[in-house]
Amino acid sequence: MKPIKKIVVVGGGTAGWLTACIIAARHKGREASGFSVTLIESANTPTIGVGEGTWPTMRSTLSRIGVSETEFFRQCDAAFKQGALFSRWTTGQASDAYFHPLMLPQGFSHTNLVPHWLQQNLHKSSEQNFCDAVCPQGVICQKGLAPKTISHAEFEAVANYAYHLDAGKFAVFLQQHACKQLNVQHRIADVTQVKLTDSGDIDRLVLNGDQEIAGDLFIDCTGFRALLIGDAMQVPFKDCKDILFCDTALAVQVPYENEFSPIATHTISTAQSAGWIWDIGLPTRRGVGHVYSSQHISDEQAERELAAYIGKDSVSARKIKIRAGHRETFWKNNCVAVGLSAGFMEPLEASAIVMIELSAKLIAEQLPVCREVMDIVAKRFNATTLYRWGRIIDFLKLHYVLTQRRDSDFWRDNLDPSSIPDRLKELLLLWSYQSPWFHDEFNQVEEIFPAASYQYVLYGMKFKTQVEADTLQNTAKYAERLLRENRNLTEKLGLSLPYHRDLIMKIHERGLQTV
C-alpha cells in the first residue's frame, strides 16, 4: 500500500491558499505520522485578483479552518454580502429591477409560496415583487442595513450573508494563517519540469532548474495557465461560448465620495448592450467591472459604456480575458485542479470562489488513504463537479434567456434556442407549468444553486407559471401565515438592524464576539 501523506499544491492565490488551509485544517491531526502540504508559488506570476464576491458557504470555510472573523474584516477589506440586485435585465428599462437574495423564502422547506404569490397576483395592474413578498432581504439590502448587529458571534447572523472581500488581501491573509496556524509549508519557486511515472503519474517537479520536490498528490492551482492538468496531464478544455458569450472584462476602482459613504450590501448587476457590469462594495473603494462579448461589441465601446456607468468621460481599466469553460476531467491519476485551473465562468453570481471551496472540501473530505483507491475517488470527484459546472452553466444562461430585450444582437443572440442547453430548456418546459420547489429538480448534496434560486431569477423576470387554484386549497391559510409573517419580520428588521458601514466601523474598532 503507498499511502497518501504528501500533498503538494502549485499556485497561490486565492485558489491555492483556501485549498491549503482547508486541506491542513482537515488532516491537522495526521502531522505525527508525516502528513504534509506543501505549497509552491512563483514570484513571477501575477494573481487575477477581481473575485471579490462569495457565497455563504464561506462563512463555515472561515469557521471550520480556524480564522477570526474580525481579523477577516480588519485585514481584508471585507464588507458583509447579502445577494445580488439585477438592474435592466428583463426589459432594459430605469425601473426594471429585481434581487437574488440569500435568505430562503418563509417556510421553503414547507410550503411552496410561488404559486399562493402568482395566484394573489393573477388580477393586479401592479405586484407585489415575489423577493419582498416571501422574504425580508430585498428591503434590509435596499436600505443598506447589515445582516446582524455588533452584539452577534463570529459567523452568526439575523439575515444569512456572504463577503465582498479584496481578492489580493484575502491571499495575503490565508498565506499567513496557512504558515502560522496551520503548518503548510511554503516555497516560493517557478515549477521548471513535471516529471511523470511510467503509468502517468506525477512523480516530482523540478524548481528553477535544478530542486526537486516529490508528492503523492499534485493539485493545480495555477489559473488559466494549467500546469499541470493541461500542460503535463493533457486534459482538454471544453469550451462554453457557443452557451455563454461574454469573454472579456475591463475591471477599475471607484473611490468613494468620502469615507461615510454607504456600502451597499450586495452586488449590483447592471446590464448593458452586450453584456453587464459588476459593482461591489468595499469599506476603501468600489469595485466596477464591465463583462462583454467582443463578438458583440468593441473594447472602445465597452469602455464608454463602463465610463458611463460611473459617470466618467473615460476610464483606464483592465482588460481580462475570460475562457467560458472548464476541464473534460478535473481529477486525472494523482493531479487535481482547483480554481481557475478548473474551469471558469463570466462572474454573474460570483461561482468562482465557491467552486474553489467546494472543490477543496471534497478533496480534503474524500482524501484517499492510498494510491491503491485514488482512482476510485477521482471517479466521485470528476461525477461531482462536472455536474456543478453543467449547473453553474444552466444558471448562469437563465439570466440571459428570460430577457424580453430585444436592442441588441447580443440579447437577441442569446434565445437562440441553439445557444440554450437541453437541460434548461427542459426545466423551462417544466417550469410553465409548476413552479421549482425544494428538490423537486434539485437532489444533490451541496446543489449549487437550489431551487430557491431559480425562484428568485424566474420570478424576479416575471417568468409565467399556470396555477391551478384548486390545489392551492390545503395550503392556503398556511401560506398567508407565512406571507404576513414576512411582513412583520421585514419591519422588525427594518427597524432593528445597524447601517453597514456602521456595524463594519464597530468590527474593526471592537470586534465581534468570538465563538
Given for the second form:
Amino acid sequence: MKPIKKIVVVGGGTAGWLTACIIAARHKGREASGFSVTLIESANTPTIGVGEGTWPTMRSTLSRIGVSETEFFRQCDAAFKQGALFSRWTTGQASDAYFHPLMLPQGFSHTNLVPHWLQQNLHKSSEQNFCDAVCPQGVICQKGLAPKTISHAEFEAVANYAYHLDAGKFAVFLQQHACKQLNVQHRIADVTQVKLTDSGDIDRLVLNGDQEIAGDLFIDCTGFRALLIGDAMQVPFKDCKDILFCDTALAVQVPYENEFSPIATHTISTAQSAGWIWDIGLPTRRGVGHVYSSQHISDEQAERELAAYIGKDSVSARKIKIRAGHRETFWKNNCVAVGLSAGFMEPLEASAIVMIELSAKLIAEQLPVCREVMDIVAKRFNATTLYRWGRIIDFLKLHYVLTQRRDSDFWRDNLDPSSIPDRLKELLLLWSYQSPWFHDEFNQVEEIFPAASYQYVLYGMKFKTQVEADTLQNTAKYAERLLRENRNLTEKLGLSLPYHRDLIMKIHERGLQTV
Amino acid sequence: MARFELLSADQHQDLRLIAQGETPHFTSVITSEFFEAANSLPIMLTKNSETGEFFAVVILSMKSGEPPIKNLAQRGGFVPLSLQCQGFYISDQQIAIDRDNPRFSSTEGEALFTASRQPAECLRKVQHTLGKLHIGQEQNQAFIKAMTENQLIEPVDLDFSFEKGERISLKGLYSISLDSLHQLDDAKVIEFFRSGYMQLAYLVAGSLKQFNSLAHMRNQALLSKTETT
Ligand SMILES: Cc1cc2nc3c(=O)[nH]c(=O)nc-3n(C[C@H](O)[C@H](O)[C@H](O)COP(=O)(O)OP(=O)(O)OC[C@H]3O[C@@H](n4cnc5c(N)ncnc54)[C@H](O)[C@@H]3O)c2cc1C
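For comparison with the form predicted alone, provide the form predicted in complex with its partner chain.
Time for the whole complex; same chain goes first.
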C-alpha cells in the first residue's frame, strides 16, 4: 500500500491558498503521522489578481478553515454581498433591472411560490416583481442595508450573504493563516520541470532548475498556465466559446466620491452592446470591469463603453484574455486541477471561487488513503466536477437566451439555437409548462445553482410559465400566508438592519463576537 | 423616550427622587454583585445592540412589561446597583438624569438637593453607587474579555411552557460553557483561579438554574390567578 500523505499544491492564487487551507484544516492532527501540505508559488508569475465576488459557501469555508470573520473583513477589504442586480439584460432599457438575491423564496422547502405569483400577476395591472414578492433581500439591497447587525456572531446571518473582497489581499490573508495556523509549508520557487513515473504519475517537480520535490498528490493551481494538468498530464481543454461568447475582460478600480459613500451590497451587472460590466463595491474602492466578445466589438469600443459607464472620457484598463471552457477531466493519475487551470467561464455569476471551494472540499473529504484507490476517487471527482461545469454553462447561458434584446449581433447570436446546449433547450421547454423547483430538477448534492437561482433569473427576466389554476388550490392558502409573511419580514428588516457601510466600519472598530 | 439633562442644583433644586423605580425585565450587574445575585437570579450575558459587546445582566422577569417575579425578600434583599441608580447616568464625569424616568417627581419622594443646594442624602448615595458602578464596569469588561478570548461564552436557548399553553422563549442570552471551562489548560485554570474569574465563571454558569425557580414561581402565580377568577 502506498499511502497518500504528502500533498503538493502548485500556485499561490486564490485557488492554491484556498485549496491548501481546506485540505490542511480537514486533515489537521495528522502531521504526526507524516501528513503534510506544501504550496509552491512562483515569484515571477503574478496571480490573476481579479475575482472579487463570492458565493455564500465562502462563509462556511472561512469558518471551517478557522479564520476570524472580523479579521477577514479588516484585512481583505471585504464587504457583504447579498446578490446581484442585472440591469438592462431583458429589454436593454435604462429602467430594466432585476435582482438575483441569495435568500431562498419564503417557504421554499415546502411550497413553490412561482405559480401562485404568476397567477396573481395575471389579474393585476401593475405587477410586483418576483424577487420582492417572495423574499426581502431585493429591498434590503436597494436600501443599502447590511445582512446582519453588530450583535450577530461571526458568520451568522439575518439575510443570507456572501462577500466581495480584494483578491490580492485575500491571497495574502489565506497564506498567513495557512502557514501560521495550519502548518502549510510555503516555498517560493518556479516549477521548471515535471518528472513522471513509468505509469504516468507525477513523481517529482523540479524547482528553479535544480531542486526537487516529491509528493503523493499534486494539485495544479497554476491558473491559466495549467502547468501540470495541461502541459505535463496532457489533458485537453474543452472550449465552450460556441455557447458563451465573451473572451476578453477590461478591469479598472474606481475610487469613491468620499469615505462615506454608500457601498453597494450586491454585484451590479449591466448589459452592454456585446457583453456586460461588473461593478463590485469594496469599502475602499469599486472594482469595475467590462467582459465582452472580441468577435463582436473592438477593444476600443469596449473601452468606450466602460468609460461611459464610469462617467469618464477614457479609461486605462487592464486587459485580460479569457478562454471559456474547462478540462476534459480534472483529476488524472495523481494530479488534480483546481481553479483557472481546471476551467473558467465569464464571471457573470461569480462561479469560479465557489468551484474552487467545492472542488477542494471534495478532494479534502474524499482524499484517497492510498494510491491503490486513487483512480476510483478520481473517477467520482471527475463525474461530479464535469456535472458542475455543465450546470454553470447552462445557468450562464440562461441569462442570454431569456433576453428580449435584439439591438446587436451579440444578443442576436446568443439566441442562435446551435449555441444553446440541448439540456438547456429541454429545460426551457419544460419550464414553459412547469416552473423549476428543487424536487424535480435538482437532485445533486451541492448543486452550484439551486432551483431558486433559476427561479429568480427566469421570472426576473419575464419568462412565461403556464399555470393551470386548478393545480394551485391545495396550496393557495399557504402561499397567501407566505407572501404576507414576506411583506411583514421585508418591512421589519428594512427598519432594523444597519446601513452596509456603517456595519463594516463597526466591524473594523469593534469586531464581531464569535458566538 | 428619554430626555437627558445634566444634573445641576440650579435646574433641579426642587426635584425629588422616588426610592424605587419600575423593575425592568433585566438589569446590568457588575462582577462584585455576582455572589449575591447568583443566590436568587440568573446572571446572563447579552450583547449591546450598538457595539455587539457583551455585558452581564440579571433576569428579573420572564417578559418585558411584567413585574419582577421575586420580591425583595425572595431576592434576599438584593437590589442591583444599576437599579439603585435608575434614571442616573454618567456623562463626561458629570451626572446626567433622564427626566422622563418616573422615579423623578416634584411632589413625591426625597429631595435631591438640600435647601443650601448641596446634594441631599439620597443623591449622595446615588453618587456613591454610580462611582462603584463605574469602577465595576472596567472589571466587568476585563472579565468578559477573558471569557471571550478563551471562547467560554455560549448562547443558551431558553424555552419555557406555562399554564394554558403559553410559551416564552428568551432570545439573545449567553452563559459560560462548563464544557469549555473544563477544557482550559492548567496554566489558564490557575490564572483564572487566582484572578477570581473561575469563581465568577462558575457563578454565572450555576445561576442558570435560577430560571427553574423563576419559571416555577411564575407558573404558581398564574395558577393562583386562575383559581381566584
Ligand atoms: C476578469 C475576471 C473576473 C473574475 N471575477 C470573478 C468573480 O467575480 N468571482 C469569482 O469567483 N471568480 C472570478 N474570477 C475568477 C477568479 O479570479 C479565479 O478563479 C481565482 O482568482 C483563482 O485563480 P487561480 O488561483 O486559479 O489562478 P492565479 O491567480 O492565476 O494563480 C496562479 C498561480 O500559479 C503560480 N504559477 C504559475 N506558474 C507557475 C510555475 N511554473 N511555478 C510555480 N508557480 C506557478 C503563480 O505564481 C500564481 O501564484 C474572475 C476572473 C477573471 C479573469
